[in-house]
Amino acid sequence: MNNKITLLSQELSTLVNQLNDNLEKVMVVLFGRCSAFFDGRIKSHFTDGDRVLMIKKDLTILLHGSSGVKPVQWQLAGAGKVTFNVKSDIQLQMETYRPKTDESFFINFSEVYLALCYNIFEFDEAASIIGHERDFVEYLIKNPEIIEQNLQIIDSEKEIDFGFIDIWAKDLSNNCVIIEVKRTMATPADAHQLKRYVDFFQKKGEEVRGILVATGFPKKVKNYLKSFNLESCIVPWQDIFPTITRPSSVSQTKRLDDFF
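Now the structure: this chain alone, the form being predicted alone.
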């Protein structure tokens, strides 16, 4: 099965055994009609629909719908054991439990269209991509004075119930500061995301500041932030990671901004 795709059985009991035997050895991919339920600090439920389930070798779980870049539900690597079972009222069930936070994640397949395993071989583990939003975050962590003088970085990718805070810091007055980083022009959705993070801690009785970092702020977004006592900070992304000069033989790719 080295470096090859292996189609799994259509017979249910055999399929369950194959799935459980291959977890943590290869990538498992299922195409099918399923529902999903996450039960923990927050709850989410997706009704029956056609989706793609990917379980990577490190047990990262990604459940994708028919559109969009982000999965509709996911679980980070190493969160808990993953098992497949046959249930009487459904065809196939994936279950995982995270003891650390007492959370359960179920995906129930009413129909499996295709199941396969793929033994992925990394051809170039040294390859890297520069210019991702995470690079921007890392740069700001190393240079917090760009955002505000005397800012002390406490944590990054801090997990809360419904997301990850890019940067968690303290200011000169020892106030906690939530910093959300975007490498594009700020949008209303970005501002609302920051507000949700701040609201989460304020409902727990904690005093926090919120700062949205972006390359620019439309008036509508600035007004929204101001109305909720949130702050903005312009950091030109291109000044930190200049665009690499292209050879004259290579045509310039248009950016989204060029169409507006």
Contents of the next structure:
Number of protein chains: 2
Amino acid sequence: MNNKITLLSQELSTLVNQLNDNLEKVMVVLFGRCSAFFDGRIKSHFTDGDRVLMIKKDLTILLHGSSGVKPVQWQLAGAGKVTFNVKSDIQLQMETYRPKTDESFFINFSEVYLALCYNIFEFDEAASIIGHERDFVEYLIKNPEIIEQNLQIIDSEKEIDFGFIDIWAKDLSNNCVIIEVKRTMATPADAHQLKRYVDFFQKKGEEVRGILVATGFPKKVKNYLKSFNLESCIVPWQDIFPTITRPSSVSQTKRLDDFF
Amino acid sequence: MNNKITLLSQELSTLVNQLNDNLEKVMVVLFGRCSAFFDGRIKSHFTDGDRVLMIKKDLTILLHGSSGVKPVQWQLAGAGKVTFNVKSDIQLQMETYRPKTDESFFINFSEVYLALCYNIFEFDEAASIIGHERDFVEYLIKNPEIIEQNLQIIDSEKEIDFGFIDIWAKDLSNNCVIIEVKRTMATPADAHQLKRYVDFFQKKGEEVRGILVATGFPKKVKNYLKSFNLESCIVPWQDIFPTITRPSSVSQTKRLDDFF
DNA sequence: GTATGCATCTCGGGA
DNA sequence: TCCCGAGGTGCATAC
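Since we've got the form predicted alone here, give me the form predicted in complex with the DNA too.
Complete assembly follows, chain above in first position.
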């Protein structure tokens, strides 16, 4: 094929050896019909179905079905030994145990359509990401007038007994203002989180306002904020942060011959 | 190969047509070196690296790297049209847009090691799972003495203005007892959630106790509970629920010839 | 190692 | 459809 992909044997006794030899060295991918059992933090069982099994170099194990982002079953990296074997000459089985969490994972393939190794190169895969909550907090600290005119920022990411306060400020009347920042729609839990921060300061006898910043406020959350005398502030983040420009130029140093 | 797996062309202009023709009909999997851009709820960019692209029949798109359970980038099902095209004769590009969330996803392959279609059969993939929170709540309702002697269960999964109460009971002194059940270690948010429920009943002038059930209580959570006058109860779920027995027999109706 | 909270959380259930 | 909470949450980060 090429030096990156190796198709494995369709003969089970050979396949088993190929698989066991290559685990942890390359990524292994199997396409087949299988049933699966997981026993650990929860106990789950899937009956026979067409799936994709992906075993990464760190022994992360993913079993994907025909839809959805989440695997139907999986095991986190750090399994103990993963072993394949053949049962009764006709079924391929995978068995693993992850001691750290006392979890075991067992898959029984009634059919293997294709098995391959992928000699994936370990890049430093850190993403460049814009839009974490932290980015928004920093933006608001530099542009507090988005929330309210004449806010004086005092501190941010400040730890108190009940957690971390995103932004701590004072308003024109010298009231203490606690600001909690969310990058999504506000939830009841968000409102309550803010409430407990405000309570903390009020217990110390201070005059305190609380403002929840989010992209939207469902009715229930609005009611909750109102009943606790907290304020809301809608900030449409999508309109504030610019689009990443998509580089569409092709490197001139690569030529068609480089690929195959 | 077989009727399940079709290896696609290594010639880009042919590959593009094969891909576009098969999307939504089968699962498509590509192994290659690519850079990728996602712009939506967040903006993220990955530079060139070896990855696996999986496009499921529901147009869930997963881009997996060499480690970890989570894809490095992804898009939920329900993209608008997904299109492949060839750029400057030497790069394969994928482009998608998901109107619902105004998200776009763009991948540029500098190399394609292998591309294939997987004619995955749509089973009803519902899992049989034991160990959901609901199972624990039901167990406690049948065995309330695990929490406390002489508890009288009044109701469960009861909706109040601020959410659903797991278990609502009365103790020997006829006090109202609100019980919140967690299947994991208790978190500060759990403690606050319970406080929310207890506050609701106290406002109605009732004498209320709150008990948080979990497998463990970090010190900070203990402190929260204490300051809120709430109680804790450790229940070691893993010791209570039995192991799923693993069927290891092979169906006698299948023979080796059935497989290849 | 444990604990804590964010996340493109994803997903399912209920209104 | 929106809203809400559970999750085998995963995962980085701070301690």
